[in-house]
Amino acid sequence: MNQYLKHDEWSIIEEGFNPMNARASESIFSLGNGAMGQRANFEERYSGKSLQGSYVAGVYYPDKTRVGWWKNGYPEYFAKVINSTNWIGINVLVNGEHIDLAECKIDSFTRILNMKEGFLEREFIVEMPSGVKVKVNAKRFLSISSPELGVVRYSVTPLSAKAEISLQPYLDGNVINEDSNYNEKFWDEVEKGFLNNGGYLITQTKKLDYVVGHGMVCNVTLDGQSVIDITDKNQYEKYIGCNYNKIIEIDQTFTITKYVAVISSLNCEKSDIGKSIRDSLNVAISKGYNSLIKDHIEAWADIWVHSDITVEGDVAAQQGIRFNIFQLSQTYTGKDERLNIGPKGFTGEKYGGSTYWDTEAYCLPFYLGTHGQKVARQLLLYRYKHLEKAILNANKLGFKDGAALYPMVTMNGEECHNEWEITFEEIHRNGAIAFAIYNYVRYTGDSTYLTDFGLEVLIAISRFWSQRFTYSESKGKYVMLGVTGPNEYENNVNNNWYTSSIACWCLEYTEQVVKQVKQIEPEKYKKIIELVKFNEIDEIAKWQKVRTNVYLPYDEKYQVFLQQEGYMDKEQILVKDLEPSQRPINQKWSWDRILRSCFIKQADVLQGIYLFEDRFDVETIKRNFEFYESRTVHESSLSPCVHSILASKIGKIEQAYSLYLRTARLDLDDYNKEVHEGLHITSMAGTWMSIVEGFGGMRIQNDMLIFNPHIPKGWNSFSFKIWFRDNLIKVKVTHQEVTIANEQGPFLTVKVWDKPFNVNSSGIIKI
């Protein structure tokens, strides 16, 4: 771990500045507002260690694949949401002298996140080469409220003799993508062009044709007074900026107010982007630094008021959660449906910054408590809209009549990922995309999705799963053979135990669907089953078979399901007994010893365990989870949240608690030893799910809310909130009682501790 943050409920605090640290905290310090987003860079020179980032939501790039050999069945790319314009770029100049935090010797430096209000800002103060003192202050933010704008405020004042300060914004689009596969600048320049105060950069992708236009305008003041107007301007290919001189005596502030307008082709017709642009930075000057600030804090005020989770007695579980939620509610605003959640989101090029089958299910959840079914919805949508490409999908393997496989990683529908062993084995997402459906409906109530899309999509995937099992000669059972589980550690394995389980509930799950659609809505189910073709009888008595005669390994002597058939067969060695020098694994072994070993990257049988909970008695769940947690080193980041659930589950919540705090503080810490590469998303989510399904005990039975909470013994309270169907409920547990507020909302039911209470319309319960 690297603890060098400050603990504090409300803000990510860095005092001093360390370069060793510089790249994780360009991760962690991120901001981000649905429409796009920007690791925490200097916007002065750094010639230090760093990875620029800013990235446009929605616009990728289709890097062509490169593998050492070539399979039959490898997609062609690999899609990347790219790095784009360097639009928060100030070169300040001091007598001539660049500020370079790598050069300029440091007498104080802080940086703060502040997650409340949505904004980051720095201070310190720095000694030229020159033996000149100067103050720094720059702050800034995405607008949530007007999520095409980007601000820029950045002040130097002299501290030991006057100085010549030259503030230079530009826009920079000589970028580019430290994964890029062939070391290929993406961007190609379009238009480029002076304003009044600034300037516009407009940038067009090699492939795909996206184009993205940035343009400037800048306030310059002295000790809050307009001054000058550009002293200097200058261009060149992809580049624009201009320059702000003037002598500044001793304690006077020169600041730089840079407003930056973001419009890319995804929303805008491409003949309109220039006007566009001009028209948004209008905006922003008429209304001003204030007001426009000002927006953005009543915007993210709304956001906490139905998503924020209190924990009073442990300030680091509580900036760990907040840091969380302020992640993903700037990551995804469920705007638009033709966007996702990258699994680093906009804080790093890892994973190329496409979907994968983390938003299903670890996302979903999130939003649907906290963002409410419209944005929830989105999401689901999203993967109904790739029906279509996931059918061709399948088709490429060998799959047919309408069965469909959908990607493991993508942009567009297309499968991009190029590794072989994920690509095409790691076909669980499949039952993550059914799981989201059931999850959202009965969550929601919202039937009409199923009938409205969820029913094709259901019987798309059924019809890949039951072609997808084989029939076993020798054990008269369906097997299902060469697969990679949600445990990565494990590759090509015959009858992974979630896999084959989540296939054949995908099976049972699709059949009560069209008897449900087809009891309620008669005329829209004939439609359908004459749009996919699906024959009823023959289809359901093959799901039946296939589902009810499958083979699902079992472990006799420790009575626990096994990850998959001969995992016994390995040498049993428990994660306590490794040497601390050997973790993490994927660090410090060959892969071909990871495979050899009994270690297990992430949750697999207890991800199944999670999902299908009512199935499984306490005991079950105990035995197993105590069988695979003790093997697990947790270095997926999507592994920690479902141990923490089962944890509290089964009464240890001790360990919950510590796997908690491993989730809510992955990156804060860097438990994993690889922060500087973006931040952990999607399993942010896991967080939320760790307290809210963990501590807090919240389940969803027969149309009901359920919680049997827990407290662990270092917290005097948690609270948390929850949008379920027309209510928005607040619980807050103490060592002594439940309070159940219904904030919004009519006459409500909800069970605590299996007895059920009646909560009305801004009533409060307490138990």
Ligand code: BGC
Second form
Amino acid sequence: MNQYLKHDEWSIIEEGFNPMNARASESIFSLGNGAMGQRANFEERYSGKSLQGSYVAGVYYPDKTRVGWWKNGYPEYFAKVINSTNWIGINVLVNGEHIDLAECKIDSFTRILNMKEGFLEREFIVEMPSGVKVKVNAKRFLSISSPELGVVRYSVTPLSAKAEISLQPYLDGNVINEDSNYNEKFWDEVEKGFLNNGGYLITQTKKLDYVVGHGMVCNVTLDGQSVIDITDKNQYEKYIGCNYNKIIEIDQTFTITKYVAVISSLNCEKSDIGKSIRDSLNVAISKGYNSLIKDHIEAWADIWVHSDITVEGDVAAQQGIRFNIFQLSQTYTGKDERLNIGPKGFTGEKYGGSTYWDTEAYCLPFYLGTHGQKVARQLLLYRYKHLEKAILNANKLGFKDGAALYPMVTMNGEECHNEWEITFEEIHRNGAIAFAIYNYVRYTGDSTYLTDFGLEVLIAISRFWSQRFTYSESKGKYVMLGVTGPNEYENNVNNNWYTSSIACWCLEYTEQVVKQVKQIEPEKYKKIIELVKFNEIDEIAKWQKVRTNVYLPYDEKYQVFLQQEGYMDKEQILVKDLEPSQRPINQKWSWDRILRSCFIKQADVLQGIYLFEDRFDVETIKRNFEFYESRTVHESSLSPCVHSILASKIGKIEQAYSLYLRTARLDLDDYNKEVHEGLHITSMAGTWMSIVEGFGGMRIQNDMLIFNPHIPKGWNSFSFKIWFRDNLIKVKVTHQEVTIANEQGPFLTVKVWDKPFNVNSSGIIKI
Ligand code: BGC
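Given the form predicted on its own above, what does the protein look like in the form predicted in complex with beta-D-glucopyranose (BGC)?
The next block holds the full complex; its first chain is the one shown before.
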């Protein structure tokens, strides 16, 4: 762990500059607005260790698959989120010397991420090598209300002597990815030019020809008054910049406001990008900084009204949950159904910016609860639109008759992950995609989704499962061979309990949806079955035969569901007996040693128990929790939240609390020693779940919201809000009472501790 950030309810605060934390802070202080995002790189030059990252949503590069031994079925490429034009850059020179925090003497340094209002601010005082002291204030935001705009305001004040200050804003497309095959360059220049007090640069990606244009217009003032004109301009390949030079007296403040527009061919005809940049910049300039930031802050206020969670009495826990909600809300806004949520969002290169099962298994509940039905539906549509490619993908692997295998990792529906044990074997993702449909419908009551889109997806997924099980003569059961469960510290195992269980559930649920759609929309049903050539009688008979006779491993001695066949052959050591110096094992041990050990990377059996909780009594959940929690190292960010929810369920509230802190502050305190690579965006939704479903005990049963709350002993209260079928419900829990307020929406009945209560429109009940 690395705890260097100050605890605060609404802000992330770093005081003092330690270059050892520079990359971690670049991740933690990242900004985004759904359409673009960037790591918290400095505007001015920084020659210390840094990962430059500025990303445009949906723009990627198909990096050629690089493997030692090619296996048939491998995808041709690995998608990469590519670092694009650096648009925040401003070289700042004092008497000809660059301000560079790796070179200058730093007197003071504060960096603040204001999560309430969505901006990043730094203030520091440095002594230049020449001896002059200057104060800098730098503030920037990526507009949530106008997602093509970003604004930087940068001020320099000489403190010890007058100095010639040069502010040199630029757009630089000469950027690289840290992780790239064959040192490939991703961008070519299309066009660049100067604008009045600014310039523009249009670049195009290699291979897929995405075109992205960046334009800047600057406004430079002295003590907020006189406007200074460009002194100089410069340009070279993929670079355009301007200089503003002036002698500045002691205590005078030289300020530049850099307005930037980012337009990509995803949203604009390529030939219109230049014009679109100019139009956006004209609007930005005419509105001005104050009005733009006001709109932006108001848009954030709207987000917080629906999504805030409060924790009284524990600032670290409060800061953690707000940080998670903030990062999720700036990563995905649901405005464009072609986009999704990469595990690192806009904060790093790892995972290629692509979509994983994380979206359905973790993120969907968060967006359903906080951003509403429309946004959540976009996430489902994303997969619906990829159905054809999922069928092709399964076909490539030898499945037939419309069976679909969704990709483990994708940008556009094609598989783009190239480790066979994951690409071919981590097939449980199909289950999460089906479960998300079920979850969405039970939450929203929107069964039109099933008729319009869901049933087609479910049939294709069920066809896959029914073909993927094989019949074992020796067991007299259907078995699932050669899979990787959620626990990636085991590969190529037989009969992973989670995968087989979710597969059976899919077969059962699809059958139920077939009946439902047939009954409520017989005409539409006929069209769907014609379209997908569904032989209802034969196919359902096969599904029933399979799902009622699947081999699900069980351990009689411990009375637990067995993660996979053979798990008990491993030497059984508990995590508490592991030397702290050996952790995280994925950074200390060989892969071979990890595979042979009994240590579990992330919730696996417990993931299944979490999804299908209603099927198990509390004693069963308890036994499985105790067995697996003591063997789980939580080296996937997706793990502690599920364990925390189950710990709450079985009444182990203090254990739930420490697992909560692990998920909520995973990045802030760097539990897994990897925050320098970027944040764990998708698992942040799990943090939300561990409060709402864990401590809040929220469930949906028979169209009704149910709460069984518990409160950790160190908290005075906690509260959360959720959208539920046109109602905005606020739940507040203290040690004495539970308050439910219907802040918006019609009359609603909820259950608290198994008792029904009616909450009128704008009503409040205390229990
Ligand atoms: C986890 C996967 C997850 C991926 C992206 C891996 O470390 O094991 O379950 O999908 O990260 O978050």
